[in-house]
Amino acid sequence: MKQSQLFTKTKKESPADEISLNAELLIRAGFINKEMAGVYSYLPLGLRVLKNIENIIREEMNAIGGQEIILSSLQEKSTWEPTNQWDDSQVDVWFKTKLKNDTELGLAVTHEAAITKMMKGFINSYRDLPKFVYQFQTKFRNEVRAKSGIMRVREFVMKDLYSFCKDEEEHNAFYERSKEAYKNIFKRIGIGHLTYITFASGGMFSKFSHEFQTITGAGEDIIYVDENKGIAVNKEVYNDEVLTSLGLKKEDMVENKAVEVGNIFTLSTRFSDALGLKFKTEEGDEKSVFMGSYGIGPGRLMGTVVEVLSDSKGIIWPENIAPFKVHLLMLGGDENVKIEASKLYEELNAKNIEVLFDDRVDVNAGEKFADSDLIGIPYRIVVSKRSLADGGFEIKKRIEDTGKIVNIDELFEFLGIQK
């Protein structure tokens, strides 16, 4: 990609009407535009921030057997009246509408009942179990507030899986495989070191349901954390029973803010026995499908990511989900510096680096090292008669402040690419 072609521009001033740290910084380095509160679109950076962000989540979904597919967002309402979550006063973020005939639906918030409903027509026998099924799709929930950026929106994508199998203990060994595969995609992503399985509230179904939690100023949850197991309890079950169940010492607890990032559910059989979705067993009686449910927001985990992995300067992305590997720079308008800058672009391409070419001649060198430390490619190559005549191309990581000046082969080793 040439910059000279990108059609979004960075912006010097923050958005006058956004209070969140990864709003501003994604609007001024034009990841995303804002069109209204809690909602934004994707522009093409951000967008392949979250594609990235999307790709690591379905490979470790694919890898503990799930499988891809899309529901639609229009939801009849028949669909959720046997869970009462039709029901204003049980859900109260639906948007809802009609269809000219008056037929009410809904824009899903979820998708328990739908999918519930659809593998009916799948699931009649044991063979049929287990069964895993994801989606990355459009969710519409009608927030009261929607003050935080990315991270709580009133449209977004999320990735939820759901697991229909035939007994608790089935269910509860994928449930731990599940576990494992979200850890796996924060460490991927880059914060796994600042994410805890946290222990929630699991309602009418377990004793727990288990959040995975971002500590940031910027979160919206408290959690206490014991930082030697690892493991965190979110505030609204932190009591001395839950510490004793769980062999923790509240001497042990650390209090903090965090912003959920993913979070995974047994369901049990309260969607199976509403809906009708069972199966026949090898001695042939019939039973209720056990079911589970894992969520991620892709958006929410890119918000998040900006939070806490900024500077003073702009964003710094993880190599895994950057948009770009490399962001290279063409200083001044010397012909020569052209020549070896454009060639150099045409190597990192054909070495399948994906590369943001600065070639923009009407922007000074102090503009393009501020757009390029606010955007946050992990390296920027320098190109100017100053690294020529030094021998070369100016290097450095984006969380480093200086650079060194290296030539190609040098270059390519730096990148770990082979020659």
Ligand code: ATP
Contents of the next structure:
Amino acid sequence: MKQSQLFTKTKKESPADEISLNAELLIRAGFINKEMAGVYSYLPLGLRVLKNIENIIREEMNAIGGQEIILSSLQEKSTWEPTNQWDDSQVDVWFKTKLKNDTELGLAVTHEAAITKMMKGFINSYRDLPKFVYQFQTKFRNEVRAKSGIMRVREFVMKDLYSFCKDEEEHNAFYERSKEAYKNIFKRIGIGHLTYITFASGGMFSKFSHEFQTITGAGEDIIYVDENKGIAVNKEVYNDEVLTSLGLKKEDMVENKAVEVGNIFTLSTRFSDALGLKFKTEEGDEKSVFMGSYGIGPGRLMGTVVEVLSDSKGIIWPENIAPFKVHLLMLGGDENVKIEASKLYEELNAKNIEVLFDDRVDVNAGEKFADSDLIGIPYRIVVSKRSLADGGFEIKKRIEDTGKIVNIDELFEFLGIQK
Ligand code: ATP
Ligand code: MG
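Compare with the form predicted on its own: the form predicted together with the ligand:
What follows is the whole complex; the chain from before opens it.
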């Protein structure tokens, strides 16, 4: 993509009312646009990152047998009444609306009840189980506080998977596989080293749920981490009895601020009982389906990456989710520089390397460097009169302070491309 064609522009200042680092950097760099408090749009650069994150999640969900769907955002009141969740005192983040004929509807906060109802049309027998179904779908939540940029918003895409099993044993086997898939996701996205599986409250049906919490001062949760064991306990369930039951010792636990990037939950038969999702066992008995739910917020993940991996100059994207692999900067208006930079752009494209080509002619070198640091693409290549005189192109990683001059063969090697 040519930067001269990109409709977004970097900004020197972020909106005055924005207090979170992730929103400040993402707005200034042109990844997102603030529509109102807690509501953001994704722009071309931001959408590329979001889609990269989604694709990593999708691969891991498919690998554990997930089947992708999209459920509707408009939901009937009757869907949520059997579990008492239409009630605003039970679910306090509803956006509700009405049809012209006054029928009440809700904008999806989550989809447990909706998918349970739908699956009644498809699950009848033990032969239909287990099934694992997921989506990337928009949730609406009327959050009270929305001061954490894209980490806590009122409209966001969630990956939510629901598991349908014949009994607790079958459920537990999948639940353990989902933990591994989640670990892979956070590792591949570049925050595995800061993310801990965390024991949290489990509601009515299991002792604990498991949250995946990433350590950051921007987080709103407090967790206690045993770094040697690589596990944590959320403050909401942190007490002597819980520590003992988990084989943890108070003196090993370190208090940290963290953000919940994902969460897996045993639902048991709460929804299947309430909504009548039953199946015939091999013995011919009728039984409620045993369920679990598994959420991740790709946008919250993107915000978290910005919070934990940026520096004073801007964002530092991990290669796996970066909007482009290479930022190619053409400096100065020299005709030969234009020819060489364009040629390199074509060659990289031919090798399927994703390149943002800063071909702008009315922007000086200092501004191009500053924009490049702000946008945070992993590799920066500079083509200038000087680099050509020195024998080629200057290449450096975003995380390095100084680059080096390389010829085209060395450049390809540096980027790990076969000639
Ligand atoms: P929190 O306690 O932070 O409000 P939650 O328990 O409400 O989170 P879930 O309902 O389990 O979250 O949602 C699953 C995932 O969706 C979360 O782990 C998080 O990644 C994401 N998520 C939840 N709420 C938001 C939000 N308001 N904005 C962005 N992402 C969110
Ligand atoms: Mg919430």
